Amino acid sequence: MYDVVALGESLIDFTPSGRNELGMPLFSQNPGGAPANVLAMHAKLGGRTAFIGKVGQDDFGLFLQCSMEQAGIDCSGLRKDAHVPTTLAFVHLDEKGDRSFTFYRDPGADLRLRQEEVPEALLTCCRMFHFGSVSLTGEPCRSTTIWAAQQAKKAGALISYDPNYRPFLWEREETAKTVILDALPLVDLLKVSEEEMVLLTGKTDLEQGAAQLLAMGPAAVFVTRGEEGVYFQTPAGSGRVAAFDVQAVDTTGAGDAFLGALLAQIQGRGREALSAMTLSQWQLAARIANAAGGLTTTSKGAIPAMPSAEELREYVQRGTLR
């Protein structure tokens, strides 16, 4: 029984990495794809994973698949298409540590994952189940997606879901929220940030925008508000629960890393998990969350900064909230 497969993209983050003798900006090739970066932190902690997706049959879709098995991630759901390049993506940093991305994908082998590419019995032998909305932005990975987090469900797993909107890859906004939204009846526990909650409801208001989310079908649904920490809804309660103070350097794949956090303290399996957690529990597993998101952004990278579970635990210990 795998703890978390995850179905999605893995593919190459360029991020900035100073400048040569000519001023002229370097790149460092780091591995991506945030439902990797999710199984990454999960198996930081003791977990046991299992990625479903497609690469190229390059040198960066090999190098992907070394990363992910070098992370302790189970690769025999990857995939490599012979005609179709690994998807790449240049990350762009402010003087924050904030970032976006360029993405060349048009055509990128994560979204021509065909559904008889998918190992069923991994559908069927899990926990949880992790996707997001990058894979559902063309075919066929979408309906891909879709009917892999059905099969999960109907086994029994938990099903977990961060949209992760990326406008660059939607042709517009209104057709990402639809097929965002169309998502959640599938969904146990959703996380969004809180600018993706204001564009998926219209609320700025944080129990507000939750509850119309929770009213569309998750259980449990955490809004990450980066220094601002997290605000949450569960069975068990609401609440909010703030962010350590750390010197970012890249926010890259710090809400993959919150949510691998957060998906390790979660016991059982299916939405009945979610139900069995008291409020003081959730209030803890954000803390633990929130410590595994900010550890990430103080290095460059999102798997390779993540922090080991002794890291993690020491930090919740010591650390220093906003």
Ligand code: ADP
The other form holds:
Amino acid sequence: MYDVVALGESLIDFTPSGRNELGMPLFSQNPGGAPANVLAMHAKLGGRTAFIGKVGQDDFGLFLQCSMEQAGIDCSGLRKDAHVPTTLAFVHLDEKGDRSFTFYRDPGADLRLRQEEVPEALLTCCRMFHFGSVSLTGEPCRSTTIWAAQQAKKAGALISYDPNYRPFLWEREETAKTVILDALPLVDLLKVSEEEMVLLTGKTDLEQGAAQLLAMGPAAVFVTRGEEGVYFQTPAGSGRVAAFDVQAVDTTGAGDAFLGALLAQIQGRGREALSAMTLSQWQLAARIANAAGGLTTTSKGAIPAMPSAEELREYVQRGTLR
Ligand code: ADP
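For comparison with the form predicted alone, provide the form predicted in complex with the ligand.
Up next: the whole complex, starting with the chain shown before.
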């Protein structure tokens, strides 16, 4: 039994890395893609994880496979496209460390995943199944993602969802909203950023926005708020937990580390696992997840910046809150 199986995009994040001797910008090649990042954090904390997705049959695809395997992620569900290259994303950072993206994905191998390429055993043998909305931006991957979540749910898995809205990947904001929200009836645990909550609900008030999202299907919703920490509503109640006081350098992967660590605090299988947790367990889980997210902002890249289980445990004890 796997703890978390995730389906979605695996791509290269090229992050800014200074300038060469001629003054030209340099980029570092980092493994990226939110679902794989969530798995990487979860695997670092001792979880058994597997990835389902597609890369190109090229050096970038091989690099992604090696990186995931090195992170302890089972890649038996990773497919390679002989005709379409691995998707690339260039990350641009502003002076506060906030990101914007340029995607090279038209076409990109990640979107070419077909239903018949997904090993069904991975869907029926997991405690939790995770997906996002980058794999919902086009066919055939959109139908494959929804089908896979349905199969996993039928088999009793808890369904986790982080839309990770990327405007550049959608032709129209309205389409994005509709497609993202259409997935909610399948979802047990939802993580959104505050900006995504506002976009999806039209509400700026956390209580109202989260309640509106919960009414569409999920049993628990976590609204992450960068340096402000997180607000959540769960079956046991709601709460706010402050972020840790870190020196942020690059926020890439913070939300994914947050979610990977949050999922690691959930025992059992299926939606019932959420009802079984007390409010104080959720508060501790949110604190640990905040520490994982915060620590991931303190160096460049996503997976390479994620803390080890020991670093995280120690930081949850001694770190100071904002
Ligand atoms: P996303 O990456 O999905 O946009 P956030 O930026 O909200 O998500 O980050 C996820 C979590 O990571 C936050 O809830 C917080 O705990 C932590 N985090 C992110 N940025 C910072 C920061 N500048 N200082 C402290 N913690 C942060």
